[in-house]
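A single chain comes next, written as structure tokens; it is the form predicted alone.
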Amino acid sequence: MEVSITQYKRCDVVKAAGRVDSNTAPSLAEALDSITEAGRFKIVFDMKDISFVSSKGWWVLIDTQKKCKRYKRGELVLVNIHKEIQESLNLVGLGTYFQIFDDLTAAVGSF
């Protein structure tokens, strides 16, 4: 899985494609950790090209959300989630744990 990071004035946008599972989640975690370790805690994760997220993938996102929200420094928001992935997120009770946007501009503008 290829992960790209674009840094904007207000936040960082992380974009990935494919599946986020036990094989690919470590590369996503590495990309997200590089942002938080640099002291930036406002992150938008663009899921437009993500076709599947396993429990390992959700744990990576939850861990990043905890780091971002600690001391009220920022937040990880999700954008362009496919309907099936959104339903699975709601099914496990995490539908309200992340702010979710349909538009990348709105997500970036939320910061």
Second form
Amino acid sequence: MEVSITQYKRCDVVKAAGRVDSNTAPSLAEALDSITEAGRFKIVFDMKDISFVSSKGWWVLIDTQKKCKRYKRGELVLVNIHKEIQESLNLVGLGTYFQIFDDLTAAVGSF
Amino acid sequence: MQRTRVFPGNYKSLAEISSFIEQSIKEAGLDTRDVYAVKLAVDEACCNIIDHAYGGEHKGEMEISVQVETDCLKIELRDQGKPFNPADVPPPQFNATLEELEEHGAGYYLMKKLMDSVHYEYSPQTGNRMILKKRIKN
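Alongside the form predicted alone that was just displayed, please also present the structure of the form predicted in complex with the partner chain.
Everything in the complex follows now, all chains and molecules, and the chain you saw is the first one.
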């Protein structure tokens, strides 16, 4: 899975495409870890081109959210999430741990 | 009509399994929401086979059969890994704080929520057998 990171003044925007499953989740985790390990904790994950997320993928995002919110130093927010993906996130009770935005400008502007 | 395929028990199989499921259930005429639900439930079931029944990748195979009946979609998954007791799977931690959240049990819980029925059985002769059913709304 190819993951791109764009560093803005106020936050980092992460973008990827396709499936986030047990096969691809480690690549996403690596990209997110590279941001938090560099001491940046305000992250927008643009899910416009993400077509599928299994529970493995959610745990990668939860893990990053823990690192970001610790000491109130930041947050991981989600944007452009497909309806079916959001429904499954809510079904497993993890929806409440993320702020979800409808457009990228609003997500970036939240920081 | 029943379609059966055998996949190697590794994570690389997951995308291929998803395509196989999508192709096989086309004739059932499910809406996009239900197609996603079935693909996700099967993905979670396969990950449980790899992670728990086999205890890792490249340890065995997964046989997946899809049957589209008039009012029901039936997917059967078989493997030769360790048996498990569904009663031992902890429920998800609703209302936990972010820091308290731990990764376990979500896959099996999701399967039960996404499908209309999840049935599991084990016999030493045939191994693990899981049957997922989804009602076809007309």
